[in-house]
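A single chain, nothing else alongside it, follows as structure tokens in the form predicted alone.
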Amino acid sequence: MKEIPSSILTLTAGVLITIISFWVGQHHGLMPEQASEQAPLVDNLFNVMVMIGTALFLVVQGAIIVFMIKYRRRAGDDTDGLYIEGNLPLEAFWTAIPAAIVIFLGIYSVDVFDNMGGLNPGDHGMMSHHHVQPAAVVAQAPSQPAIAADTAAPLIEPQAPYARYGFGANPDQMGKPPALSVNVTGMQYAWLFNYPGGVVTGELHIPAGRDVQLNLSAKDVIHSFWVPQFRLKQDALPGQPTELRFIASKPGTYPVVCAELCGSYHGGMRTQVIVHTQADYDQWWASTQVAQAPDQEQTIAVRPSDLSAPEFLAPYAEQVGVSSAALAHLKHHHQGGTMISHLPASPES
């Protein structure tokens, strides 16, 4: 039986390896969900690397298996193997191909790094003190005063310290200020988030689809701010400001992990970033402003015994359809410290 030419076998093997490598590169399932506009850039590079790695694995392991079978020692064969001193074309091939792959991946990764703003840390644009008022209005209880206009979510803060390291503005955003800037402080073993206006939280709240900049610093040792779903990680360095600028693309709650060994409780240094829709973020901001407002008269609970009957029942009366005029004629007295209220009898009764 005539053997199949080696060129045909090589071509067939090459086609199969290419198909398998492309499929594995696109369906490996090794990455978490994408939740930022920067994530696809990283994933595309990772997919290419998985594809190339799969092809190299198949070629190397396939060659080993083929040679183990074809050139195995036969029974009774005690002769020496064929002596080969060198093969210049083969050596040039296995040197040139890896070199070309490394150069390609290097250029590709630098392009991804640039598109993520890695070449432009510290580019904050023309930062100013103004802020934009969101359109959402937070509903208040009937007895509560309306929230002041300046509690609306600010979108810009004064310019942060210049950062030499980190991910700043990408080429399309250079010279433009971010929509929201938050100061992030890492310490053993927690993250603190300081928003414009003096609001401080233990978890990060941001709106989806808006350009966000985190100004990172550390109080004690090196920490690393990592959100796997954003494909972003940046060290927080003591005495050296760094920054992380990104756009979250998918509302949800995602873990924030310290990825730098920072002490004995390093594994517990976790928090979360909550990505809101713009309306939900405006509502969260307004309620947080009220909760952290210096004037605590808006937030301290009142004792029902200090309220008159109409004041106490006003929110509930509106829900059941009792008019304010009826409440105005409300009579009440106390029995044993309990307030008893009587509505005047209607003509129908």
Contents of the next structure:
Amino acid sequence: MKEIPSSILTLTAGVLITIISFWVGQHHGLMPEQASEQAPLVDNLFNVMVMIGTALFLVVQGAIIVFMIKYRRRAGDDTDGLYIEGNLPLEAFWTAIPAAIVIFLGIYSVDVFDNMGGLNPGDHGMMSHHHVQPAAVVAQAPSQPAIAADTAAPLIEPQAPYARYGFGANPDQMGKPPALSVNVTGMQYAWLFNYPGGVVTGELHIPAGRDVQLNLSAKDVIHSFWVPQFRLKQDALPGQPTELRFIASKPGTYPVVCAELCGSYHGGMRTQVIVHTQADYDQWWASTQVAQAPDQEQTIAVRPSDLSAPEFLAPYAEQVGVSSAALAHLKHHHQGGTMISHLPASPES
Amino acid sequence: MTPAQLPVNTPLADPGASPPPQGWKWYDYFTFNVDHKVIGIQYLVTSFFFYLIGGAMAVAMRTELATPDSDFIDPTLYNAFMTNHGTIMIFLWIVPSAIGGFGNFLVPLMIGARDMAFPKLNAIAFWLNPPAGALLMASFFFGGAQSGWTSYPPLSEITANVAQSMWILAIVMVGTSSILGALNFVITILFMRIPSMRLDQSPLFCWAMLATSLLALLSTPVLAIGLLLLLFDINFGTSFFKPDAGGNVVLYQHLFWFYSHPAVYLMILPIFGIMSEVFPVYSRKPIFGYKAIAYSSMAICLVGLFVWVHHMFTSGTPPWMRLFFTISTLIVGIPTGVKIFGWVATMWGGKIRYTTSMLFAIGFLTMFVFGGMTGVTMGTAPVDIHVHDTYYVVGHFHYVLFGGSVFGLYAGIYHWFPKMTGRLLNEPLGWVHFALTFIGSNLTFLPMHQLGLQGMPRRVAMYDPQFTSVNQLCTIGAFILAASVIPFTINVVWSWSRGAVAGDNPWRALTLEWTTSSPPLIENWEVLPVLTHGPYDYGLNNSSPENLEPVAGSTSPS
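Next up, the form predicted together with the partner chain. The previous block was the form predicted alone.
What follows is the whole complex; the chain from before opens it.
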């Protein structure tokens, strides 16, 4: 300290702390991968806070350690330290710094929250001040064949009331209906995903890059729908509809976790969301139509030889344990009826 | 009493009355005793007993979490442990030891009063605690409450009804105790200071207790309302929170958190008070910015009443609420920062003595600053949406409640144990205790942040196997933490009877409690002290306290 002026030491420490903080803010690697359009928004805010937090922590912690060493009591010294009761400019300074950080973070948070769609839950694009029936909205979903509602046998009533809580349209989607709307029901200890037309699944399948809306409800106790890779979470409340609207940005399989204590097996209440490419999604959707909405009357009345292989196989799919995805794959692979002659059940052979 | 403090006027005792006892016997501590010092020690010892029970539950849970599957304890029992661990640590350890224990023991001694304003009320407030604790323990015969310390309906209304009802009654009892105690503190601090002590000359611990008590008075009744409505729903057929009968599940969350967020400040404000006493004594320096620290306690008390919805950002809360409470939550960081900077600046230019108390105080600073940083990240709605109800939150609140409150309690115990018992705690054992606690707590709670961010929810008995190794790290930390209690317990038990005799003022501190004997006389002083210097006037003319002995009749230097 005698040789080097303390101002240079302080400057060096400041530069070092700044560099380290910036680096930590960008490279902490604590977040899982980003799979929704909201995720980068949240992560950028988090990274900024990690950066500021690292800087503050290093400054305070560094001061503590330096003071601990520099101002330790020397042996035999029983006198007191300096009589300093305070310093108004210094106190004003370290009140102003956190205040400025708080103002900045407050404004930044509001902006991120708005861009995530947090300001517009319930904006379904169609006269949002009315109680919109989501079924009417989902019928317009472009990639799905329209299915008469009376053929559906939903486990859960698909009509969700107008949700006031959660995440709705982001500023770009304002006034537009979502491309796909799925009713999500939490119950001890499972999630049910109720698609338009009565398709019910235990895993969520959605297309990447499309505007998806989940209408959340709970049958028994409070659950909370969380996909860590989407950075989105919303409680599913009994008696109060909530929603999550988002665009999944990256195909893949991600966990769906219940985040609100819902009973003894709360920890086991996990499933997954499969984000498909649009083509995969269309295929998956078609397979659900075959596997989950078979028209028994048609199957019996029509001559089997008139049916294509998937149509013929559909009623057997459950018996032989062929998954709908595998079935879809078969259809794709065999291009029609070439397989039929190998099946003993076929009356033609 | 040193000769310099010999009485100059006649003692107040009525000569006709039977002579008061010279000191309390051990069995007096098991009776309905109205002496604030007895009550303070009763609170501390009782709450430490419950700390061990709550800690044992934590160890059982961490053992379960060493593997992803549920294989050590039944998930139902896990949830009962999880619920009661939180409940016990909050309502039967930190709150009663910080407020009931240190508050009762110290406040009258620090302001020169002979007792609290309402001694009998004070004793009643304490004696509500043991039955409440017993009720919680007994609830395990009925499965134990399993719906978390938050007890959100509808889960709490359909799970273990008898145990849940016992849980509610226990919390209402300790809540009542808290209200009675708070009333007592406010009156005592405002009206029972010795005449020469203005409020802004009182020790900062008293300011902290004043803020704590006001907060408890304003918020605790709201919790009682929420819990009683829940009790009615469970047992008497009402449907305040039953959605299928028109009730509202979110209403409970508001009632609960209107108390339970301020409860966080109930658990940390008294600790802030302890820090403001410990740092000046061992740094041999005046507290840096007395007024800033005093007023920031009041600011935290005020702002703390308006941040509760940040626990409900993912619940049924409209957008404006999520944003309003984001901003108000961030604001709490400002007064808290003022305090932290004040303590760090107190160390600057001091002559720091590394007693165990000071080590825990510095440990507190480190842990609390970190916990404060993660708290700011969670205070913003966008990030909280991701991390809410995850292990990130568990990591955060253990940094502020264990690294903050419990470190602070330990600092307080090492500092005032000589005053309470007349004997010093063993310092080398204290250093071992500190080292184990510091390593154990960081090893347990630091990895939890990563778990939460990566996708592990809290309150789970089983989890995704990808989190196994990090969880095992936490479990090892928990075992070290459990071991850290052993040297402390041995230290306290041994030193209480055989420790080195402390003398009246072993730390050469300047607050009034050190002007009486150790342990203090039954009515604290034979003659009430007169204030001759401020509570933190270290280094004034660079003199040691021997030159600052109170002189009767002199006026305050400030």
